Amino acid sequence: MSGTWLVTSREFTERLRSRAFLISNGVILAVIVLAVTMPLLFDGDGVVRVGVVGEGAAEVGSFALAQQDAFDVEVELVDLADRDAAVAALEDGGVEVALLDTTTALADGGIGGRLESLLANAANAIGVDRALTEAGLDPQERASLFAVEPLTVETLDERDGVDLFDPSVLIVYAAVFVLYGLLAVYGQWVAQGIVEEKQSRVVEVLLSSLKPTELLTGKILGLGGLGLAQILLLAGVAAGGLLATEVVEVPAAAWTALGLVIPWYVVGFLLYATLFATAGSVVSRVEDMQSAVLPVIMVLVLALFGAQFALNDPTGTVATVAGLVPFTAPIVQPILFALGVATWWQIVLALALAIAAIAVMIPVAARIYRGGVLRTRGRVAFREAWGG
């Protein structure tokens, strides 16, 4: 065990260490810093100022302002004395748009869709009021008449209303695309640390004191120990903008959903790494473990492609076969979850049958690594390393 230790100690430090990692790492957090921060940089203070010329454009500006928050837009209105002091105004920044009358808005480019409608909204009910004040009606019927029920829609089918492009749902995608490469680096890490001490003659220096196992199982533990530091920093700084900045509101599901990615990164890896290790005990130079674990990459990108299909159609039969199955199931799952398809159980099976997996290939790819890492000359045969 002492042994193991000091294999996983010297692969994390090792690892930690170096300046590709660190600068890779800097670029990522500024990444989302600056993913987090953009919307705020953009947006200034989140108030749309909006200019009002006489006594018309007040009554539409105040309905505006009353109707707001059904068209989630924050509105502050600003008095002009005319045209001339409208444009001068659009000119400088004081507003973003200008309600000359109450048929007529002026602006200096798009003024946005939701803010449109809004204005467009409130025009058209002053206009209404007016009309019904020349018909003869007395302030509290025509209160009445505007007194009506939202339309709420309702859906056959619940996956029919999922948004993809929904904040939350790009978020936990974002989330699983970060898992899909830190699999797929870490992994090869582990068949490059394991070429690499066999194309060196170091690997005989190590096995001298140390178990095959034992090395083995430290170099998996180190980088993957690694890996869960690093997607952990990620997802808490990443957690952490949201929280502060609330550029996006993330409902809980998606939190959960989320929180899933983790527990689903260590069981990926543990997968992955024993088909990287695997893939890297039967090569002896550097130059040929990138044939050698292709096909597990390409494993990795149709996990990304399960993930597609997921977002696509996620009641589907490849969904729901790619959500269980242990080597799309780390990618997978989390998408099902956030679109409210996967259910607990659901999400229980795909681990165990993970587990399992973990389970059969971690004897398999040791007893591979035992028969082929002394192997230095050539690439060894599977069955050779089987058969140490």
Contents of the next structure:
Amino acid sequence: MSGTWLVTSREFTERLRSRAFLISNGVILAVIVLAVTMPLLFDGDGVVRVGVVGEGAAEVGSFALAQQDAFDVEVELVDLADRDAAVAALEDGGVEVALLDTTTALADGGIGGRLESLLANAANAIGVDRALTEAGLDPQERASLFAVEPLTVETLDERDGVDLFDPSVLIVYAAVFVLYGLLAVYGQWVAQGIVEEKQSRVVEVLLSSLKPTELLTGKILGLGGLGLAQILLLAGVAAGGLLATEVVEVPAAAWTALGLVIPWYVVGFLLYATLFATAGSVVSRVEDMQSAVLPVIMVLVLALFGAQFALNDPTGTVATVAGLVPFTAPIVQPILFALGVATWWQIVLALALAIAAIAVMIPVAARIYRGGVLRTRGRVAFREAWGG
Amino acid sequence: MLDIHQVTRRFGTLTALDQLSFRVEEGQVFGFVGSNGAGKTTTMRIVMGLDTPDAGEVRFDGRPIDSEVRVTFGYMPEERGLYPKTPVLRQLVYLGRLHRLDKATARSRATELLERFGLADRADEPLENLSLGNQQRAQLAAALVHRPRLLILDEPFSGLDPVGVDALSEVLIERAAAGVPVVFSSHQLELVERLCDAVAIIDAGKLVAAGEVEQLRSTNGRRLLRVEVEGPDPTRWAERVPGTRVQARDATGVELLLDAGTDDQAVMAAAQAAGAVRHFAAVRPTLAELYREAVTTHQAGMTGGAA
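Could the form predicted together with its partner chain be shown next, to go alongside the form predicted alone?
Time for the whole complex; same chain goes first.
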């Protein structure tokens, strides 16, 4: 087996074996599983149960049932004997809201926007229908009056109707946040591994059988591979959970955006790993590492700010630029895609720029590493490391 | 055979190694001696490719050392170097595999070495749980696991207890007997004298003396006699012998340094005249004495040259 591959497999398995890694992953997985199944535990299959007391209420309920698709809510009617039964059903969670007559609804606290609109609309419709019946219109005339689309809201600004609470945006934002975390953690592991090998002097033993570039490459591939395995596992569990439970309906675009997070992780990790490696190469003690990697962390945090910016103003200059600049693109570009504002040429350009940046950074990092890795005393000036 | 040839290394204005040349033969235990900062570690790092000379070169078996050759060397750095948190056996296997052993061979060799150094029961513990002496044994095992063709050990004896010293000495002699050149640096000159077939003494980056210890003694030219006389005048007689100086005296005898051309038989006659001679023998210079003398002469030469 080649030296690089041995280093790769060591980096991969040593981290994988560490208790901290296993525990943190267990916790993350538990959170994902819980987040996906929790709503299921609370309201079963996502259908809202509406109690109806009496004939008038039932009429409103039926109308709401007929209109539910237009309001994007799924309701189920439950017949209740009287107000007391309605109160009891609300308290034990049998229903979420109960219609007492054509104009009154009883709820255990506030009810959600869409559901309230649906019911209000239905109640209003029934009220108007009764008034029209009294005015002498026949059923056909009345029906034509009610075949009206509900109000759609268009916003004035350029967001093209971007809904920040759209599940697909939320899912991609969560994925990007995980991506940020992975880049920060695995990137720091690259730096930490370099510094630990310098501090323990084991690097002097290793370099009698390995070239510095082989050692660095193995380290980056091993840790990057573990990160990739982790993101695939997490994404797989999350996606599997979402598909299985159907808590939220994930549009096709969101799946594409989620899928894009994986190549962006690969590109982002390679890019940030070179930065972290450079930072780690110039210090000799783990205690000094934090200050050395701080500038790199700052860039990452900046990228996360860029993602926030993109959410607020997806087509603004800041978001567009941040979506293209290699060090912010891995975090920002998936958001732009999920918001539907990224054009294909932007995505291709961003990837091309990032890959070009990697091509530039790898030899730079390798040179700094070669120059710095054997200088095990104190902090090495970048110029000194560069000189070799 | 390791050949250090005219190696010069400068750090800024400091010349750490100045045209250093010496040779280590196959199967030799070779002691590398010099004060702190003399350039021993720099020389060893250059052999291991961890530093590059500004001039000169290092050859092994007549060829410049490339990475393919270097992978057959075993090295123990001065400040040691293993992963503190990794179990001992696992990192020995890893290092063995980096030195081109397959997994099974690396495992069996590492296990063998740990048994030999009495660490078999600690094999699965992280290195940092071991005592310093045991960490050093593990470090030695790391240098040996791939059965190197050349051993470079920087201060391997420092920090070892007497049992550890004996075990390490035994290993070095055994490796040398297998034909491996073994180079180690040490400040413990008695140990070097006892173990080594040959030594190199360096001072301020320059070679002061090199060769077999016996040969250094004979070229040293010093003639020192210890004479013990039983009688009324056990020591004072010595002051009257022409062409000699009393180097040391104690209750039972004297040490006499003979000038060039002084006949030791004349000393014998003078001693017999003073009483019954119980002991009359040449005192062989110890390595420590050779070292001190060589370094003093070298430093006197340097300051003389500067003046």
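As the structure is a prediction and not an experimental result, all values here were calculated from the model. Residue numbers count along the first chain shown, from 1. Only the largest set of C-alpha atoms that superpose within 1.5 Å between the two forms is called the rigid core.
Superpose the two forms on their rigid core, then report whether the C-alpha of V75 is displaced by 2 angstroms or more between the two forms.
Comparing the forms between the two forms, which are aligned on their rigid core, V75 does shift its C-alpha by 2 Å or more.
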